[in-house]
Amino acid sequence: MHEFAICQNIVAAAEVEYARVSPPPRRLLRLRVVAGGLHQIVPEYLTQAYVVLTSDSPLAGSALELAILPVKAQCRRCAWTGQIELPIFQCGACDSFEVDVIQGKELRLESLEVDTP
């Protein structure tokens, strides 16, 4: 369950962010996190991960919205770009395996939405 150590990660970053909102907030309400196909995140098991490493924070109660970018490549061979299907990188045009992953490795927090004073 690879969800737990990437959570501990967002965890950090967002706890961070937090300490720097002025004036400081009552509690944090909604963390939204943007992460790449690459990842196989499975939405369930980061949900646990957050609740679990957010209970004796000042994180706690807040809720954890995942987005999830798919996995885009660009083919070296005729310059084709879109969307690919893991666990094959292939171009859609051309069927070459020479190609580029252009979006997909993201992760990243994107925003905190805050209960202020």
The other form holds:
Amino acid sequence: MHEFAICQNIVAAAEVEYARVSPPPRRLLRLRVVAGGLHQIVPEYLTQAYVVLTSDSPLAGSALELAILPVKAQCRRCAWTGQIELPIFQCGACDSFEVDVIQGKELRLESLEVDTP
Amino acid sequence: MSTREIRIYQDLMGQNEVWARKTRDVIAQKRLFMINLIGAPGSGKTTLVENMVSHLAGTLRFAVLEGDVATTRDAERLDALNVRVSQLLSGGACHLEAKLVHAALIDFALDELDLIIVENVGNMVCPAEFDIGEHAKIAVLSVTEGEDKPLKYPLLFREAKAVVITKLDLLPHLTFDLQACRDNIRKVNAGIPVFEVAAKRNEGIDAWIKWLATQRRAVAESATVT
Ligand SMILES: Nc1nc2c(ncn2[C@@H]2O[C@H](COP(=O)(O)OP(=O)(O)OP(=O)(O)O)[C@@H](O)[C@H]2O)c(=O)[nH]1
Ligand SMILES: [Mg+2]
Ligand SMILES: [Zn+2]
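Let's see the other form, the form predicted together with the partner chain, since the form predicted on its own is already up.
First the chain shown before, then all remaining chains and molecules of the complex.
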């Protein structure tokens, strides 16, 4: 359900960026978004929201491409870094729960692929 | 057809972040501590705030921002207790955004306050995604919801700086495993304080108020240094 709220931000940011492209493209083909695993985005829900939210915008008909970054943590006890399996935030070496997230919170508009005249 | 890829590399929450930063600046300047209460509908957020009123008297001067989708019932409940309260309507959205919070915040006489309490829209998912410039997101979980919730909503419990478990008075009627709940919180976010309260019986509030007072003192002292 939070896919809809996140998608509103994606569409708002993409519309601004798309309007800036010079020379004005014929249309937007693809939008690339990167999201950290902590957001637990269900790709199909995000795609559905994207279709609805862009239906009467200049972005209509474009494809949303989502890349999900795995959650990575660093241990405060032994300095181990590595991927963790949600929802357990635990060191892969010493089993401590005292870890800091070093990847997985991202939410980024990566690029636009346009059809240029 | 010729295609061209244009690199953007931009934070998607950038617009929200602009307003969150303005709020952070204001509360730092005014030496306020600001919390954002996040929990499921009916988890006991407003009841907790109601119960805090008498305990905060003489300790911290506070105001409340009440987030709701469309109704003003929660703000009316607090208004009845003579609390400084402002109603925020999210207009259908499942969470509060930083801009809305900022606009209401600066309407308070901030020099007369120590603590800002925001009650977010009842929802464990979306509000955790949106920074509103607060110092601390607080996860509010009632015992009727089940001890597995920290594992099901890891973003909220990971982002939270403290957890308040509510409705402890109902434990005798439930199969809720309190120790398992504490363990689940620790697996997601080791080391954050967990407060266990029964607001209806006025139990467990003191430790929570004490933590708030300590946090506010730390904010005020760090503001003095810089
Ligand atoms: N037994 C018991 N009931 C409680 C307690 N705290 C809240 N409740 C009840 O739980 C219900 C919901 O409480 P609220 O405080 O309105 O919950 P809320 O989280 O503010 O709800 P929304 O703002 O609608 O999301 C009410 O019927 C309260 O009386 C408690 O400590 N013990
Ligand atoms: Mg409420
Ligand atoms: Zn370790």
